[in-house]
Amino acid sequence: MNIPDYITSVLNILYSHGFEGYLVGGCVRDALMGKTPHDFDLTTSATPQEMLEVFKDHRIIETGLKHGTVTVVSGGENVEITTYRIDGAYLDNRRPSDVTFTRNLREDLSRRDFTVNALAYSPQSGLVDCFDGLADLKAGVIRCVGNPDTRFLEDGLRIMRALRFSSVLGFDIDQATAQSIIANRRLLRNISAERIFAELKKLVCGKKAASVIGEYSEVFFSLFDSVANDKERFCQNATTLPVIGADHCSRFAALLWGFDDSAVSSFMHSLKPDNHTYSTVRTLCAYYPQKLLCDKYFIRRLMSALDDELILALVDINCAHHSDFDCQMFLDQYNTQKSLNPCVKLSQLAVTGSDIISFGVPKGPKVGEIMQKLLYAVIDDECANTFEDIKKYCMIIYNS
């Protein structure tokens, strides 16, 4: 495993006063799927005030000392390391009410959420396996560590998190754990808005997005009301991710396609995403049942009001749809018409809203509302681009 320099440096300082250190959970799971882990996370024998002694010549963040985790900053990065712990009653299937540390690594082990994430690493004594997380790693399961029901009582979240590692690593659900997500899919509705957001965005982007999606539909139906309505819709949407880029506003867009604005509204508005997520799901789903047509005029006004990004995401959502939809085509004409550079926003007309006013047009709404028609007739070639034209068009329009 290529551990950094500034990682090695915390476990060596931990190595020499005696302590156990290891790294453990994802970067472990990462590393031995051969790929090159992002965040570091670390296990010690040591106890928080035992941290605070062995590391007191580099800066300590104690923000979590409470639940022993201390934060050394080492090379210029930000460490954290947990002391080994026991996880006292879960009361609000979130969090534990109290922690109990221990100086056995297996004991903090076994309280961690799948036999994957239940890895341990030391350059000193190596792989730490006590639930057979390698065996699962290889077969590519995800398990419960001990009593799926218990764990996911303990938290909620770790429902989503299932289906999220499943969706992204492209791995099935054990029997056990999967029976206990579906028995226990209400639990959901104690986890916050945030918290199932930050999961499901990027379980929707996964290899395996649609069959966790369509195998697991009743969790999503028990989450959100506004969906459960048209089952069937929902879940033959979710059999089109694959073809969608992976990106998750296109992703949630294609997922909700066809169902009307309350429901998307109302889907969104539940998960209390980013306004730039919940406003570009809702602005593409309002372009169904329309196909996109393959004509220049047509292609001109989509590119009148959305930008590249979302104009690519509502091709995929065709080509998923529309059978009879010539994909290639339409790229071809689309690709022409940007080349081309047409005038297709105000900021390109070649008059401002201050022409407009001298042209005797009387300041209020009438001028933004003359701008988008000279807008639009520019587009679809009735009008020049020129000062001139403009002028002359505008007046046909403000006299008629």
Ligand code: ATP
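A quick note: this is a predicted structure, and the numbers were derived from the prediction, not measured. Take the two forms, find the largest set of C-alpha atoms that superpose within 1.5 Å, and that set is the rigid core. Residue numbers count along the first chain shown, from 1. First, how it differs from the form predicted together with the ligand.
- The two forms, fitted on the rigid core, differ between the two forms by less than 2 Å at the CA of Arg186.
- Shown in the overlay between the two forms, fitted on the rigid core, is a CA shift at Leu374 smaller than 2 Å.
- Comparing the forms between the two forms, the C-alpha position of Asn318 differs by less than 2 angstroms, with the core used for superposition.
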Contents of the next structure:
Amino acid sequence: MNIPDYITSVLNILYSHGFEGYLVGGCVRDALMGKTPHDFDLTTSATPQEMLEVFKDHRIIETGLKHGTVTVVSGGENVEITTYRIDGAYLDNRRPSDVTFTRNLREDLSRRDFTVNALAYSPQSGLVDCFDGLADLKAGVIRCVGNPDTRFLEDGLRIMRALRFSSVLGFDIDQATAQSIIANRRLLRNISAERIFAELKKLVCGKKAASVIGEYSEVFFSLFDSVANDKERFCQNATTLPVIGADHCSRFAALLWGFDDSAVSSFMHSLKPDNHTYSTVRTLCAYYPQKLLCDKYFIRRLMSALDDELILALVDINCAHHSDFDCQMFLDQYNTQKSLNPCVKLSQLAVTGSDIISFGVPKGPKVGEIMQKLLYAVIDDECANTFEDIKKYCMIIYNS
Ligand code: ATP
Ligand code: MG
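Form predicted together with the ligand structure, per the form predicted alone context:
Now the full complex is given, and it begins with the chain already shown.
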């Protein structure tokens, strides 16, 4: 396994003080799959106090001492190290009421969600695989560590995580885990919107998103009443995901295609996403019912309302939903229009708001309304984008 020097040096320091230290979780899983890990989580037999002592010559950020996590700055990089931990009782299907530290790696690994996430590795001790995670990794299987019902009862989010890992890694879900997911799906209702959104964002972009959502649609219906009203549409929409660009906004929009605005907003609202996601998905959904036309005026109006990324998302969705949509012809027309750089934004008009006022329009909302009408007139070639022509056109619409 290829481990960066700044990590090796942290592990060496732990071992030289008589403690154990391992890479654990996602980074081990990803490295064994031949991928470059995006971050490295470390786990150690040292308690937080012992870590503070061992790394006293380093810059240390006391990230979450109570939960055993310390961040050590090594070679200019932040390295998160967490003490081997046993989670206390789960009183609310969400978070352990308390955590206790242990010197036993196996105990720490046993609290982890899936066997493929319960692998630990260090150059000093090699791979530690207490739950046959390596075999599941090779076979491409997501399986709970321990009894699935118990594990989902402890933390309902794991249901969504199982679907997320299956979608992203392209793995199947072990039968007992799968049955337990369906049986316990209502537990997800106790989980905060933010945690669900973080997993769902990744799930919808995964390579197996279509089949995971299709197979586990009941999980979505028990979580989102808004789509449960038209199960067939939701499942049909899920099948379109493979041809939709892999950004979460386009994918959410593709899933919600054809649902009315109140269903779309209630689905999105219940996820409490960031403002950008919320507004992008709603905008995309609002444009769906309209099949994209190859007409240059239609395209210019689209360019006026949406940026490039959203237009391309709409192209994907049109390809998926309208068999008679000529994607290539649309893209050719769109690229031609883009290269002509037509006036499609208010800021590109040859007049400003102050000019409109100087033409005799009183200050106030009327100015904005007239500007918008002028923009459409220019887009539709009814008026040239020159000061004089716009002035004439402005007087006509103002006096009509
Ligand atoms: P990613 O590549 O998405 O970061 P990851 O496996 O690293 O995948 P994280 O959410 O970063 O996932 O969690 C790190 C590790 O912590 C997991 O691999 C798993 O061992 C453990 N873990 C995280 N969340 C849970 C949970 N809800 N229940 C049990 N173990 C968990
Ligand atoms: Mg991670």
